[in-house]
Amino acid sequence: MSDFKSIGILTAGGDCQGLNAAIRGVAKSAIKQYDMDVIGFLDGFRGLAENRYERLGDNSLSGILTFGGTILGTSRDKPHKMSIGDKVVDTIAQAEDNYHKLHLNALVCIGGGGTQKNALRLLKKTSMNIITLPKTIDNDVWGTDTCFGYDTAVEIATEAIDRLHSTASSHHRVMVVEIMGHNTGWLTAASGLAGGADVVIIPEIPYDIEVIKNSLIKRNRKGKRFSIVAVAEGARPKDENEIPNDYEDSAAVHLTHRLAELTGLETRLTSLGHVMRGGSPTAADRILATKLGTKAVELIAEGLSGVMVADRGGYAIPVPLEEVAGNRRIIPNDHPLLESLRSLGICLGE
């Protein structure tokens, strides 16, 4: 073991559960197992640059397993280009003199791309030991098989889907449900599987409005009572022209409204945004997370930095910052997600 007596922790980015889990990963087996002092940074890294920070233990801890949320609060502020009153500063110098003055031994950065991208940055242009955790309800941090944070929200959809159903059968409806994820689909074909979507669009296949069109009349002259359609927020349609440039609503308000357009079909639309980051994490992310999280003290504790701990095949393993940086894990077309809702005759837009 090497002399890492103090560490310090701090989660950007947005917000999801199992942050807290992750929080308590790494600073009871910091504490418990090595002895080491815990620092907390507050919002992200703004509260690094800042100087922002609490000591945590026992009582800080205590309890937080089963929260949603930061205890300690987070933000989407860069290092390098944060805004400061009306300036926008370079506070990498500033962050690592803060570090070195609290005796720090390595910082455990827990979030998602962004926070990969500016962890490499402090890495490459400072002298701190940083290591990262993945999460995200998108799942879309490349180098980890699952990020924490997404089996909860996969949870959260899959209800609203299935809340959705009853309403639209009553009424006789194709209820358009808009599901967070960024840029990728991993939200959408796992909730749209699990709550039995008739169609799901996902950005990683440019939709065909008269495909869908097509299935769902289709589905209503068979006397199907309702469709529901499952669309991720970064979905795109295959003909660019098909949305025009000027429009400022979301990609899911124009489907919904072209839908009704050429199916003659009453239409709704439901977005579920910010509240798939909300409420308790599943027993699969607390676990997750912490998991990662007693691996990341296990890895400084061996003086390991620059990596961030993925989760491959069950287990935790560290992964080369470099590699993770930059790239983004997207749905390959043949994923068995994907085929899975193929074979079922679901609709993906193709």
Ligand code: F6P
Contents of the next structure:
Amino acid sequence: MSDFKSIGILTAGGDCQGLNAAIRGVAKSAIKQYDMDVIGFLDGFRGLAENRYERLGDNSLSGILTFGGTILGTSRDKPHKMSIGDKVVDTIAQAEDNYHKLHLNALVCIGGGGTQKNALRLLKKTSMNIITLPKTIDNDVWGTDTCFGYDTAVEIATEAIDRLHSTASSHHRVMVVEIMGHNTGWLTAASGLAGGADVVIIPEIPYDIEVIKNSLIKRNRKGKRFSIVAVAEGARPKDENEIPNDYEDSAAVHLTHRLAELTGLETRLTSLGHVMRGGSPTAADRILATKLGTKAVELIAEGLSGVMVADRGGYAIPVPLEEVAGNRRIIPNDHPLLESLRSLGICLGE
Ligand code: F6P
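For comparison with the form predicted alone, kindly provide the form predicted in complex with ligand F6P.
Starting with the chain above, the whole complex follows.
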């Protein structure tokens, strides 16, 4: 049995589905298997700096598996650069102090790419033991095959594309759908494939506007009187002059206007936005979040620190934070998702 008796958890960065499943996985296994006390810091790294927390036990953990969001709250605050009043303050020493005052033996930080970097900062600059879990709908955390939140967001975007098909077909329109994903196209490529989009535009492949225009016109001439264009929020044109420097709208707004102008086809834009982060997690996300959460506690009990618990080949594996932080996982050009889209003749704007 480990000497570790007390751990903290926090959720940081944008929320996603499966966060509560992960909190539950960590806390329940810590309490049931190792008889640990578990503290949940509120609102990400801000709660750690301000010593705002709640004790997690049967009551707070019960019934949360299926809930979206995070019972702990989250924020994009960084421990080394936190806005407090009108100042930006380095709160790392405060965070370390609070950790020790609460007699914690480890802190589990659940988050995306930014959180991995912040966790590494705390690890390097303090005596805290830190383990992280990868979550984000974007699926772009380095070192893991998947992040929880992604599967549910793919389902939501796929359903949206399904629904857009009938209205696109009735009105004979081009429907552009903007999909989140920050600077990667995992969500757009996966939901574009699952939903049968006709054009899929991702940041990893800067698009050629002429290629997209031609593919829409070709479809129209073949008698297919509607098209669905799935575009990632981070999409960018091959030709930098395509979007003027002073252009303030999103890439999808620009693309929608340009395609309407170039094709003469009636075109509409739907932006899925934060809807993609809401609601109950899929079974796959619940399983992944729970699996990584319970493994984190096992690793803490073994005395491990400075790692992210990654999903690799279906196994929960510790990966050094040093390898993860600061890297982003983008879609390689020969990834099966892209190869499959190409084989179907779906236009990638390349
Ligand atoms: O990282 C998740 C994500 O939803 C991205 O897809 C998106 O770019 C960003 O967060 C939106 O952030 P915010 O919730 O701060 O508007």
